[in-house]
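The chain that follows stands alone, in the form predicted alone, written as structure tokens.
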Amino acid sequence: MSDTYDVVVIGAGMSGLVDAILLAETGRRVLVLEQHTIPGGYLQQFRRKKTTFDVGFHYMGSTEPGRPMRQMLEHLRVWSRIDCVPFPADAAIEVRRGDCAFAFPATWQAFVDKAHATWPGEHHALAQLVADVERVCGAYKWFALRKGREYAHPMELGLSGASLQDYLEPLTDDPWLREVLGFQSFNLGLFPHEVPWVKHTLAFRSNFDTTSRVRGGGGALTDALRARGTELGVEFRFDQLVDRLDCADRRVVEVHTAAGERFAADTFVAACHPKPILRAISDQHVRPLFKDRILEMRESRGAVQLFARLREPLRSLGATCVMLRDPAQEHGDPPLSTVLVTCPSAIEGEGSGDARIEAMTYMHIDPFVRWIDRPVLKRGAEYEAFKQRLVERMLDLIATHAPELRSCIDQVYSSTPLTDLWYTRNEQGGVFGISHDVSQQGSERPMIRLRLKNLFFTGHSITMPGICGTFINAFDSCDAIRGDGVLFDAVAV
């Protein structure tokens, strides 16, 4: 005999915790499955020594009143339980090649001008950057959050097929204004050549307006979101890994779980990977050619990431987000591209815990493949010195901006796509779910609704990455689940 409800939710990170507010703001009977121990998702947090660290939550944008992720916390009546702490006003995020350094400034208008004034013979290319951004970003109704306008889905404007690389060649000349208007592309795990125009433009643009951090991290989001959940009747059942959809005339019936439960509902909302939803869904209910198609489509890159406790901050970081790039170590063997560096306990101020960093990189699993089928914390001396060496690469990065870091260590501790694998349970060990990459684009990604009239996909940035797409992912959804037609103009102003 299985429990009924009216919504089940497959998953409890940002995107299910998302999903069952607004589906439960409307009186449904909502159940969260989630198969890990604890909610969040790529929120999640870990503890050493009484030093909290962050595993994936670094900075949101888009903070200031009207603006994306604002009016979407607002909304979910999320926002005055959270504190936001804006970085710097004039420089948020800092990007650095060797010698050369460029910050952006915490809002769109301030990058504008600081843009013209760094590069005064560029003012034709950054005029027509700025037509274009805002051209995208007006387009997409989620993120333009506007009453009363005609709206069309970013990815079909003209430039949906271009890549961010495509788009600057012909823009301008200047080697280092591509390179700054392109470092952030790091922010969805590609290069240049392999992110789409269109979406590295609403995630850039989500940078500003105002960048900030929510005091405590993700947790402090994730628990601001459950409590907001229960506070509507939305039932939380953990350990519940999802294994099998039973399916009927075109309908989902029931789910199972591993632990010998059985769950039905009127509709089911898939709010993690769609490959293992897909697994557990019979050929003769989703076509064998579709399911197949993909099962076969690439992961997004992992992240090598080191957390270290500081026994004092270091002054040269701040409390600036920084990028750093190093050409030796792009060649090396792995290549280490980018790598992103906060000071959470710098951004907070005094009371926010141990003076502490957080750092990663992106990088494909395949470096780590050999140790995959090797149990967490029993993957051998091999694996260890392998990703000790990743380490101290990423440190003498960091060091050559921050000289006194070596000395202000006082422990280190760090993690690779292995580590996200067995313990946020993405396929591969990838951020951002099935790759972004152009060629992976359109009809080719798989869409909010297949052919099973009740089963919606939201999860791991299915259409839109990073947080605030993963927001706009979760609304995009239960705009069309609820059918009412005012999820939007409730959210618009």
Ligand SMILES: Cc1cc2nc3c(=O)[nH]c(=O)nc-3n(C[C@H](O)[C@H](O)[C@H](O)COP(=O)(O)OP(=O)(O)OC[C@H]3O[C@@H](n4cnc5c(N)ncnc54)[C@H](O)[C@@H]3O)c2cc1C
Given for the second form:
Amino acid sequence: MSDTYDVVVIGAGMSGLVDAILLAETGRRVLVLEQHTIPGGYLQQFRRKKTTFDVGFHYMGSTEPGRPMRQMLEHLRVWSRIDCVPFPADAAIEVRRGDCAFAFPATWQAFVDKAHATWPGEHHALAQLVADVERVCGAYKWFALRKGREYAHPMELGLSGASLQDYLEPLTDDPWLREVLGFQSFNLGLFPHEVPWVKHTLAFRSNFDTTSRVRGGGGALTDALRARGTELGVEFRFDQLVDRLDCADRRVVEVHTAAGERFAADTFVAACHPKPILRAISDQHVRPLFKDRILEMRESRGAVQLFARLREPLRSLGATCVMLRDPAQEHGDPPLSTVLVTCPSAIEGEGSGDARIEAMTYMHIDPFVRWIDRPVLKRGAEYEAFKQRLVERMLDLIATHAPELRSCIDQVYSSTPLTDLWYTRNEQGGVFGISHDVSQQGSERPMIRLRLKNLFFTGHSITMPGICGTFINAFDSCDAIRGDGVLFDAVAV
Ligand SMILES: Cc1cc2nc3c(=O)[nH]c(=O)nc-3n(C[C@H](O)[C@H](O)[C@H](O)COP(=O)(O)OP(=O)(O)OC[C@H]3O[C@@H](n4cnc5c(N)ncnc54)[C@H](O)[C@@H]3O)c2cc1C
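Here we have the form predicted alone; I need the corresponding form predicted in complex with this ligand.
To see the whole picture, the full complex is given below, headed by that same chain.
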């Protein structure tokens, strides 16, 4: 006999936690099944010698009233349970290449004003950029958040097939302006020629108004979401890897877990990577062509990360999030693209634990596949040496901007796409699930719904990745599941 629920959510990452709240708040009996021993997915943290490090949370934007993250967190009744700490108003995210630097302010209007002051000869290009960004964001309902309007899907707007590079080339001849705007393709883990301009625009704009961090990082956000779910009666079961979905009459009937348990429900939400879920459904219930197409889609790049406990704070980087690029490292083997450096203790201030930095760059899993079958912490000396070489290159790059770095370091830890694959089961350890690149858009992408009427997909592989994007996907999927039309109106202003 299987236990029966109104809803079974597969995955207790950020997406699954948000889905569980949105469905439980309507009175549904919700069960969340998570393969790991703890919730959070990419919002997990780890602790070494009393220092806590964040795995997949550096910053989020849109935390002002009326903006998407704030409205969604307030609707979930989670806003009052977290402490959002704004980044410096005039330098939230700084991009640097060699001696050139540009600091993006934390609000959109301040960025627009600063851009006009920095590039006085580019008024026309900047006015065009602002108009285009506002058009895209105003057309997407979860960004515009205004009631009583007709909305299109952003990928149905003009230019939806263009990359950021396609957009920037005719916009301006100024190489540094192009590069500053191009840096932000980091938000989707893609280069400017790969990132769809429309999606990029949504992700880029969402980081303003106001760029913030949650005090206590991804763990604090996870705890707040889980506490709200528990308050609404959501049940959580850990160590439950869903590995089979039984279907009949175009419906999922029950899920099986590797622990040998079965759970039946009226509705199932796959809040994890879609590929393992599709593999867990027999071919007679999903069109094989569709299944093959999704299974063949490219994954997003994974992350190589370093986590350093410091003897004292890194004063030359401070509370700003810094993106660094170095042409020499870009041509190294393997190439190192942009490195993002965050100093959480500097941002969160006193009482936020030991001084530390977290730095990441993107890398496909290819150079690591030879160790893919080896368990975490047992991948051997060759893997450790390869990882160490990458860490040294990242430290060298950071040290060119923060010369005191090496003398401040107490201990360094690191991770690769294999680490993320191990803990979250995201295929190839991809930071954003299925790659959101220009060639994988439109009806080609996995959608909220398949042929199976009561199975819904959500999470960062669906419409938008990142924290704000994943929240939006969860609200969008739950809007479809609830079907009462009140969710959007409850969040909109
Ligand atoms: C290094 C890094 C840095 C990042 N930095 C930022 C940032 O600064 N700002 C930002 O906006 N975004 C950032 N992101 C992206 C953001 O963290 C993710 O987009 C988001 O957390 C994804 O949430 P999710 O719930 O969709 O997926 P996940 O976090 O992957 O959650 C899926 C959950 O499902 C579970 N699961 C998987 N398969 C099964 C199964 N078969 N049965 C049961 N459970 C299963 C997993 O264990 C996991 O808990 C970063 C990501 C990384 C990796």
